[in-house]
2 protein chains.
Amino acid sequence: MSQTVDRALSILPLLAEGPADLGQVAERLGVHKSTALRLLRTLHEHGLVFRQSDQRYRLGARLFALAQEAVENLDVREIAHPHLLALNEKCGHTVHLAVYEEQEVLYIDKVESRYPVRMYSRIGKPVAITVAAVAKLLLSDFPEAERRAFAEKLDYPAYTSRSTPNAAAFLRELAQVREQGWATDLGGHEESINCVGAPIRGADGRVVAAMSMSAPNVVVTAEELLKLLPLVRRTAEAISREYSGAVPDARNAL
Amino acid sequence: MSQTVDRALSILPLLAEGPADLGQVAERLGVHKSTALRLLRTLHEHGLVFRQSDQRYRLGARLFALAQEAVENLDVREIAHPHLLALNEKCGHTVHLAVYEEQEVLYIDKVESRYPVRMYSRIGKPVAITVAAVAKLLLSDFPEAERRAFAEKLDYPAYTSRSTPNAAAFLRELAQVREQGWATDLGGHEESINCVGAPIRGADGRVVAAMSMSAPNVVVTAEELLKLLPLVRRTAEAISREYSGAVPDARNAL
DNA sequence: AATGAACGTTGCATATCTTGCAACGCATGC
DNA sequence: GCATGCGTTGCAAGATATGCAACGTTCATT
């Protein structure tokens, strides 16, 4: 829509791959070096790009700060956080909070397991959308037409033998999740890791976020984790109530 | 340098403060609504900006992804990470890795304490530059003139009674840190939290990063934490060696 | 139900701002 | 000492962003 800005912003993903010098940037943008220079300078002034000692350009620090502030201003996150902490205190497993945004589901909060075995995930990272419990919860709330259209467009990587294999299976699972009001991921992403999750709803009943509890097999079996489902659901409901405008209630904080 | 891009990028920090609608953005940019609209659209196409359900604009998901990739491509980080993990395994406290960039010191990696009491910090977040052990380490390596110039420009917030009070005190401390090759922050940022840190050097001896170990008083006293200093320094040296091109050595991995 | 305000959106003519070019300075290597 | 490669600058040409005015919608008000 705006050529100049478009070009400038195209530099960012390019630099995300690794540092590059002026010539490389210009070439990949398909513009003259002087043009690339001026764009980089502007990005630099705003701190989005940084010039390292060997003169090459990198993504800059301001990017972190922005991402940071963005995540901290999410009101669901703010409300949910103490609840997630409380849940973690109670059973010690990793707790995640995720939202759907622009074709992706991404973690916006995480409380680490107290057990030494940790799973890899990071706030801001898009989740494996076809298998993650939180993704199923968020997508299950879409109107059916959108759900189907979306499911068709996805890839279904076979992370493990229990990964969702295709759109049909995914849609079936979404229907079930919608029905029952909770979701699982039993070894669908990593063979040895199970999750159970529950939706967080706004005042209008729409799912605005989803939370999950994850634990590796070596710590608790899938059955044991499922026993904790009521606790997860109660937590999600407490967050939902508070998010919908109810006063924080100490009795529900658990 | 490029007006259009400049305006577009100015939108980002603005939205970092919280969601805003088109009119607000246009007003704060000092441009016509239609101009703001087109800029926002371009930002949107690149995923840096996101339109939430109430039509207002927010910072978008791509921002996280970019920040993520940026941090993961840092080669110091990649090399250091296993060492940090090993150190954490060994003594259980929070371990940080930080670099200096564009007038700021920021955490680029963190391994959480295994103790229940956690400190607040986040990857990408700028540190309290006048008190943090990692900041002292990174700045102590500056040439003296720059060090002084930089120290003069800083603010010296009194986080606690033991915070660095002014430039003179800071410069004295930097000189000492430079001399001894390690640094501490004993309650300078938060009354009850102590840190000890050591520098990571490149092949040319310059400090490229700094690491620290932090623990609250309630877990270990400052004296006990200082006893762990040799361990921290050995870890930093192992990282330095590997970063300078030495082959990873299992005997140093500790 | 009707009116009005507020907001986002579009097409268009103007002129501002970006662009590519060519030339320069500087370092590095042959 | 010369050549090559890189980043940088000033300038003229014209592509491109801009503000305006008008339209469509939604929402609150009377």
Contents of the next structure:
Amino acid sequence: MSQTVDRALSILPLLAEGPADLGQVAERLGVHKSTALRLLRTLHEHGLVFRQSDQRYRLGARLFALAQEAVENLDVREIAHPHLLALNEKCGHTVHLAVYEEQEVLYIDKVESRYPVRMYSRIGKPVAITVAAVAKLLLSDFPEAERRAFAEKLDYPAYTSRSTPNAAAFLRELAQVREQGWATDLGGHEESINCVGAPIRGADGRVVAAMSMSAPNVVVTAEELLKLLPLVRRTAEAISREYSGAVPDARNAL
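Following the display of the form predicted in complex with the DNA, present the structure of the form predicted alone.
This part shows the chain on its own.
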């Protein structure tokens, strides 16, 4: 990256902290005021910074418009799909991607298991919201009051003996999921199916989607599936970095 571009881009995070005058910008960049002014004028011409009446500069409206447009055009399924495929190819188990929409958690992507025993789940269909790992991940990110209100209006079907029995138990589990950053469904929906999941986060840290890996007991035990949780979490973290536009860790760059 050229030095000029690097300096210009370095102004943006400075102004994200609050308005700054020419001297502050020049000092932060370690350049003469004339150089800082030239950079600020260029950014101002593109609407990325704005000069206030007190001669201080702040981030411009164009920058916010670009950010909003970028967020609106992000497709988490498109970004996640190659990662889901790679996880499936490595482990062979069913992989799901889900989002929260209009009071439901819906599967928006699925990669089938390579094994003969398949899961009955379909893209576009809602999950069993009180037991599914992806649902727990998405709902655990709600603010506490919203989380409680949502949990208290749900029904709690007894799919199996391990199903979540009531709102109090569900809220305790959501609190645990929120703290630990991952979730399971160990026979809560179907006795013979186990699932582990991890959240996908946006640039603001909020959960925008959740992914999971599921397998029947006849293929792997619950304990064996839990050993794959670190791999699931690393996959979710990779999707999160790509979705949020985070700079990759140089240690992981190949």
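Numbering follows the first chain given and starts at 1. This one's a predicted model, so the numbers in the text were calculated from it and none came from an experiment. Take the two forms, superpose them, and find the largest set of C-alpha atoms that agree within 1.5 Å; that set is the rigid core.
> Superposed on the rigid core, does the Cα of Glu191 end up 2 angstroms or more away between the two forms?
Superposed on the core, Glu191 moves its C-alpha less than 2 Å between the two forms.
> Once the two forms are fit on the core, has Arg58 moved its CA by at least 2 Å between the two forms?
It does shift by 2 Å or more.
> After core superposition, I'd like to know whether Thr35 moves between the two forms (criterion: C-alpha shift of 2 angstroms or more).
Comparing forms between the two forms, the Thr35 CA shifts at least 2 Å.
> Core-aligned, what's the Cα displacement of His46 between the two forms in Å?
After core superposition, the C-alpha of His46 moves 42.8 Å between the two forms.
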